[in-house]
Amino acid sequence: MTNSHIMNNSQIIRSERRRKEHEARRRVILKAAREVFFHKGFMDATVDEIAERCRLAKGTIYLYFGSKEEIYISIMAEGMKLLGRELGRLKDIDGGDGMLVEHALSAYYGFYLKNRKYFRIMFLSSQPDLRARVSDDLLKDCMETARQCLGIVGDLVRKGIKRGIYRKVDPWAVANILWATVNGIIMSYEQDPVYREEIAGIELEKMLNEALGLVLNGLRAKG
């Protein structure tokens, strides 16, 4: 083996080591940030607290993330990927039981129950002033995951149309209607205890099932 081959191999090994170290440090920062954001929310959390929790200098945090907002959106991206995996399990459902959209709501509600703190981050992070301080690449990655999730729901509607379960509709539009409806209801319950406890007075799961029933009444094929 020539000296040049030895040098190239050494450079590859060093480069791979640096990459792994970078990813490991990034995971440490995100773990600390997750704990801080989950406990205090976006507004009250600080980069100083995140740095203190992961025992790094504040300046080191900024070597990996450009802003507090970027850290926050990165955690949102984690949540979106978890949701994508949950919904991805629905791809092979054949619709033989006639309950395609119902399976989607069940999977989504199950994700919410297991990941309520992620859920709050996912939907607070849609605010334009927060997203303005985040890199385009990171936002595109999050938006692509969201589109994939909606696409899975749209495919379920499309499958139901082919099986004669649903009438002919725009599957993409229905997926977005369901997404907006379910998220709107959940966020009303999450953010406004007065509405949840003193005005609505209905359990969240019952409210979601009522909303799904209204959607299905318009979606199902007649006869």
Contents of the next structure:
2 protein chains.
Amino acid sequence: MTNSHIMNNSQIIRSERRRKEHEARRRVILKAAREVFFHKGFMDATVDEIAERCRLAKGTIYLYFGSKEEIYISIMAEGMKLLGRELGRLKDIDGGDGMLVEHALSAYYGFYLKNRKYFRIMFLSSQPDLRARVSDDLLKDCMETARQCLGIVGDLVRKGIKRGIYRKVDPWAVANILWATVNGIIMSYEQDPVYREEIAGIELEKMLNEALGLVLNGLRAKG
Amino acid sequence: MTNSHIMNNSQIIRSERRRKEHEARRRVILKAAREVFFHKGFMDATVDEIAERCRLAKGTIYLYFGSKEEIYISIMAEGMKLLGRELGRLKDIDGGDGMLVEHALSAYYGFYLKNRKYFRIMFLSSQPDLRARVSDDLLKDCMETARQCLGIVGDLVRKGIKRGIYRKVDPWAVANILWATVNGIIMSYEQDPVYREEIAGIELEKMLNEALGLVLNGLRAKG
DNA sequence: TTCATAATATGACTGTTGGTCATTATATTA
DNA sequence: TAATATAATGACCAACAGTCATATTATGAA
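Switching from the form predicted alone: structure of the form predicted in complex with the DNA?
Once more the chain from above appears, this time first in line as the rest of the complex follows.
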């Protein structure tokens, strides 16, 4: 008696292969989508162009993703994981040179320079009408990655407090504030680089450093 | 001999009336658009619905605005002028109580509570594909208003430096940093209030206060 | 008042695009 | 080899931004 729910060995192998093929297709689609979205932005990109670029029919795309928005946010999820890996390297920084949060900012800024385009997605992802067309699972996944990134920054702050470099603050709150500050400044500059330089008259890197300086000054334990 | 370029008195009066009627129509359209955009967001709103709401034909809308995006950003421009007026009240605060930047944050937060929806537009307006469909004049107008708002904050910082409350910093840079910080934090919370509370576990107002506290601590002259 | 002309408004129409689904092609298993 | 399950296709549909030929209204002269 064979129960339809129980698979034999070769069936397991096969279904495993299926899963991998499915993953591979997904990646192929995402690669094409990344190129198109990075080049055109969400609004001007079309699913047809993504399909064309990876030589699949449009219908096939929708076998792998629920909506244009779902593809878009999946790319953001990728980007956040990339950032997470970069920040992960900071885990065993010990702050012996008195620098802790500085390394986090530096890593984040480095990531920005190499992966500017992901930030556009991040900023657009705050729009509720876009989020409405993205699955809860994917959104949760993004949030979890964000939480991990924030956790790394928070740990650095915690380390600094233990070492007496920083005042006794809520590391978690400070991590969130640092994160938001940097994003806010980057958003200001993304807004429109031309006008922005006119308005602020200060280069992004200098502005970030000034901001960090200010916050750090407030953060540092009084000598 | 009458030159077609020269108008007599009644013609001038009439053309003046025309101009006012044109302005009035614009306002009517903007009011309807604001309602629709605030309710549905940019992507889910339709120009047809805006037209319906102000009882005009769609074609008429396009006599007054160049694109859906132009309407959207016009609403943002309105919002920024509103904010400018709120901040304008701070101009003759003298800081006798040792509070300067605090008032700016308080005013900005108050504006946010009353006019949340404008922030969604602000965050979306950083997308280049959207900006591409907005006239340069309108974008310049927005930037000018932003500059004025920042100027007010910058003046408060300058005042604080003169009074010896704050360290000698670049008031303009600090104004930009404060502005960006608050926007960054608000964006974090707009991202998704539910998840965000889960992640940060801290209320927006508390977070803003902590951020201000940190920055102010770095800003304050050492007693 | 009447008619000609200019200014303004209209909504049917067009092209584009996100998403669907009946059909076709391919792989698997008996 | 035939039957069945799985995956891919692209013609099709509905929705929507934006257009433009036509209709309506206001203006000014006679």
